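Below sits a lone chain in structure tokens, taken as the form predicted alone.
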Amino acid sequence: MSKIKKYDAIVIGGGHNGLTAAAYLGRAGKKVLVLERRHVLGGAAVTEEIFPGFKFSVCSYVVSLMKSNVMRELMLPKFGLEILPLESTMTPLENDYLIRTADSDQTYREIARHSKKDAENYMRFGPAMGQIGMAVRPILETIAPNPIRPSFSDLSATKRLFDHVKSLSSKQFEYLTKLMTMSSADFLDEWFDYEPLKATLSASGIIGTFMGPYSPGSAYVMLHHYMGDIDGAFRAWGFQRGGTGGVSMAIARSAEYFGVEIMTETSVQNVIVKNGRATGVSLDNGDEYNSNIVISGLDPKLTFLKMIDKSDLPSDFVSAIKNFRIRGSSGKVNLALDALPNFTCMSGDGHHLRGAISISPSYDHLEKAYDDAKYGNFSEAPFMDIILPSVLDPDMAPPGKHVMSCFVQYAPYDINEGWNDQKREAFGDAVINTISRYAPNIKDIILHRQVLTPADLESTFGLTEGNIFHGELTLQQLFSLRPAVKWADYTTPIKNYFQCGSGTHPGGGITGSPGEMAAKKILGAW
């Protein structure tokens, strides 16, 4: 075993947003260490040539969350993140499509084609949406009081979230009840009647959670997913040149900037905690690097039930860790093309292959597919959410060819005997045969594919059970709940560790804003 130098601070994990808090705190002149166990950068935010010349995002696919301050205040720019924006969300049907772009006009009369109500209600929408999204973030903003003993702080913090919805408007305050309670299919069947408008909006309150389109909270993930901006442009999407390891690549570089060091291949077995105090890390190779403090980017089970000895926490707090839901519930199919896959109901290239492509025709499909799950299955007809990086970005794939990914939803961690190679083979099999409906050419242009399930997605990628959020989006996971009560503030029951990743608030996606918020109540208290 050898000794080495003190840091202020070592971050475990290089994901984004280990990157973030790594970088926030170089920023203000502390000296760092952040430890990854992978050979590359990113975490589930990562970008691999999987195949020779193609080049994916392996995991997380679209960039919406990421917060302005975050790119402004860490440079990401001057670093290389450079955003595309996806032009358009296509529903491919059987005999026809529904697509809305950015051009609300276009929107207008794409969905007046199935539903003039509908188009008028959807002009309603958005906006409507775009307003709760405003009056949640300051909530998403703010760290996480302690509810049960709260410091003058948490006090202060209370007050200014109940002055905060005390400002709401009678309209905004009863959307926002229902966006956090309701189901995502009984709160758009309030606005809509077309049902592919309904099951493509609903898709986005079902991504990376255990729950169908009728499952009350439902709604409130479709809300998170709704409160990302690209350059002031409210609920866009778009894709990282180069994938969205240029995220974590573009946070990585400038946290470098700001004095950060940085080590690849090089896992950590545990915390070191003395007198209840965390002092440092051990590797796996025996070596140790002493800190200040310690922050954890990984996901609350592994921050807390593999780096920590349980004997070091009290009981009450590991129950609750141990009751926290992560359960996994969807994979990644990247595929490697010859070709553009040619969709009957609108064939040939187009905007439509510029945006997103959702297997979302109904309420029904969902909702089976749900059903697959909830009774230990892989979906045999999934829910997809596909894009064509290759389309918008041509470096991600050699000339002429193209890269497909999809995210697929649903595949249970804990399927029926558990996974293997059949099944994972079996499930990709199902995310091409769906596919192939709607592109029937998809299974001549196939070069190579990538089947991800959730355990791949844990094995590789230290993701526990799969779960992409580190922690389900239930009201019951989310605020001054996640991970666990009196622990939302990002401390932990051991003195200088602390946590930063997405199983803390606000959860999930590409924002940067765990790690941020961490860094700063870890400055505050410096």
Second form
Amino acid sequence: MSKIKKYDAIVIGGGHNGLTAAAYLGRAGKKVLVLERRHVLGGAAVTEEIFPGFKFSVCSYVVSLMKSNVMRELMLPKFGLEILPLESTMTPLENDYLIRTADSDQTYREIARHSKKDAENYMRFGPAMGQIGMAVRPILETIAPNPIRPSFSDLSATKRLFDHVKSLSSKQFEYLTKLMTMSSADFLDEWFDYEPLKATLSASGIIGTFMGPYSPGSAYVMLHHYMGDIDGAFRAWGFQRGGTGGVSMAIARSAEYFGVEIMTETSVQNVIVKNGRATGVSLDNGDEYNSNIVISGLDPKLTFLKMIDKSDLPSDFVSAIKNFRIRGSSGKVNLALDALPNFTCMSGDGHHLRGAISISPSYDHLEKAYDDAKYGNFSEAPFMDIILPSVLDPDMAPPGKHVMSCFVQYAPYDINEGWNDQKREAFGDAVINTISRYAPNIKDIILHRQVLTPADLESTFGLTEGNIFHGELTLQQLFSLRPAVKWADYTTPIKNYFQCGSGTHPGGGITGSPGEMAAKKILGAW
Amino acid sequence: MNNYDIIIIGAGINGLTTASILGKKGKRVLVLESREKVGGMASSMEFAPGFKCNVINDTIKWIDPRLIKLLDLNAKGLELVQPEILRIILGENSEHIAFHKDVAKTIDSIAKYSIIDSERWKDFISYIEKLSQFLEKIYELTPPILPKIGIKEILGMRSMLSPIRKHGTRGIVDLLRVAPMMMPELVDEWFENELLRSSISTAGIHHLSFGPYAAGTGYNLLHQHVHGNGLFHNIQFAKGGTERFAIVLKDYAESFNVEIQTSTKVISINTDQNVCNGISLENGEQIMAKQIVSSLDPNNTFLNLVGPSNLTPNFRKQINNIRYRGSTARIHFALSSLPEVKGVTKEQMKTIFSISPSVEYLERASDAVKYGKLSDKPYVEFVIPSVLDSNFAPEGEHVLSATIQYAPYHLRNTEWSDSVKDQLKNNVVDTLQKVIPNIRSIIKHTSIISPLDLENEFGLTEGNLNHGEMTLDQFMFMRPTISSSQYRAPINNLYLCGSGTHPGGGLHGTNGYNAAMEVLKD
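The structure above corresponds to the form predicted alone; please provide the structure of the form predicted together with its partner chain.
Then the entire complex follows, led off by the chain already shown.
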């Protein structure tokens, strides 16, 4: 059976990028339909009440990279966007701790407690990274040109980028080159001595990536995490009130305000292609929707290898997409707690619970965790980035109770002998055991736990191999090569079929950027 | 008679190359070498009575064709021999793949393990050749001063047009894709057989402190295949040993009245108000010259000879941040008879062997570096130079020279000592024993060269054979630093011509050639 209702655009996937693209198109007066397979919107940026009374940002858990112009143009604060700043980053150690807070004097004192030189350098490090972030921003905001058959606009974009690069200082350029290629450990070694500080900073270089802090290339991922900009303030991480899903919901409400129609529990089977042109989508239940254009917010593998029949794509493109590296390396453990965890190094409540808690005592800790995964095992003593959303937003848990979100690395998608229930629980145990080294009461206060392996992230959220960035942020998968050369400008080899997920430039994180830029590209060509 | 135009510090391949070119141009050149003979890393020694070895490099991968042409090296007595078999990769249980000069034979060798891979081989090597051709052109350029890209910089790179015309901008895109790759990514795109995959990966980790899972090993692989003419694992042996290359260069330079003093140690490069005007020797003598060229690595040149106080704080920091981390050791074994390599005939021994059963094997070997240990199961490459040249060992006896990764310069909780070297030797002999079962019973003498020995004997900082790691952040306009990548130090009249400059390490003379061109410009 088929429906005749015709749309200007259909967006596959109600993740935050798909919703952003839809909202921008709606705002331009287009008639848009968003189709989401799950019962909730948000994709990986989603809040769900997993256990009665306990709400979780099930997958993505912090926000920093959301672009300020997207927030403004889509009026997101009006539709419920409210970011509560994380107050600190604490690294618990066996007999000590390292804490950094929003108060720079306090941070200075805390770092100086371990190394005066590092404290001095830390005060210069943030601004230096901010400057590099500024230097990179125009590149991130450029639609990646096609270097094979450049059009006039590709050439003028290239010219603008050249001019931009020329305007950089030699020092900025030097740091930029280093950040693009080095390991985060080597980069940080140039700045700091104190191991827990270096390790904790290097952790942003491995998040979402199948690399260790000693792996060349991880410095770029660290830079990527420094490009965050909440209300124009660089490198400020925050937590969305009500959970990360609140970001997606705000975008969805904005989209609806602009007339976008959104359907959940509607699973797209494939894109309908006629004579090399996308004309609509067919659903799992056999329904078809027609539209002038189709936009996919899914990752490149799903966008092309699942949604499109291979015979409709050029073979070199198919192999480029097959070669696109999407390797999941992280898992998520969500805990419902009866009380607050009590850290040995800093007992009781305080700043340290209102921010990120990073289990990253040393490079070796992180690197050994990576080694485990490299050879096909989950880490017995993993790296973790932990937050307690209920401390910032009491609505997340019943009174007096708490939720704890643990981002865990590494857990390889391709684990030896494959993932099964037993392995998932063993992985969960490894996580709890590691936390208990620093907060011994953790085992006694767990009411419920949800363990998500990369395989679970794939099956639940449609993230291929459980990769949270829709494809690794390695040099050869950035800019004009993301996801494949010639098709990094949100177009695809299929006419009227576009892509807007994190697998496109400028990559993953809750940024809204791929969605926004794809919409602008589409509207420019309309 | 202290009036030289140019003093060159160090008589390795690059120092001698620069000296030859400048001498030929009629400059009055003095070369000062601290060791008792020329050659630097292209040296031989008698390590046990009657047993000779190439101390560091057994083979010469490629020599800058401009140098071969300019100096007519072949006519001057440098005889390079390309063996029939370029390399044999040894797996477990006497499995091996041989890479021949004749591609058809390589394909046959691969086909024993995988038909699909053998069918893809030709495409793969032409892909690698294509990308290397871009590097060949880049290597001949003096890197531009970035980020200030002007017309001058762009015109300076116009030689890049020829590979672009040949391969399109697609070629550049492929280069930009492959250079930052890690080995598993590259081999995943091409091959299924693990022995072949690891064999390719060995080219990516050559003399690096990283393993095949490190991003940027793609670039190192391409570096090994510049001027490879479409041959994978391309190598050449110099007849009479690698030092012949240095001797030929020395003779050539001397024919143009270049003075070469060995056993002469420079202890400082003298500067006055940021102008370099001469050097001082260990014996207190000072020699003046208009221009000074250092072929030493940046650490030795700037921190040891110029001195930190004569550098700007920013430049000093850049020099301090150059990463060396030598992780390669050498062991020479004097053997009482020809070793029997499993599954390999004597005729096939005129080649270089790699013991690399899998990519994971190589990666596990490299893990040791991160934790400051020796690899328990190291990656071992070996050559039996005595089958190529009977002068290397007494009649009936043989030499086996092994290159070992990973033996990090920086050890944790210990330092390089005789007992660490013994441990290294044991690990290597255990590894060799798997492919040469009788190895233990035929070893007569052993000479172990640790990264620390390389530093002490050859002045290689941290024992790094490339004068700085061959990684993308130390490549081209970043080599050795962003402010000194044009072969010029930020001190007037001081130049650099060693492997620490673009395009990096190897016995190719490109650095020396490019540097000479810059010296002549001024």
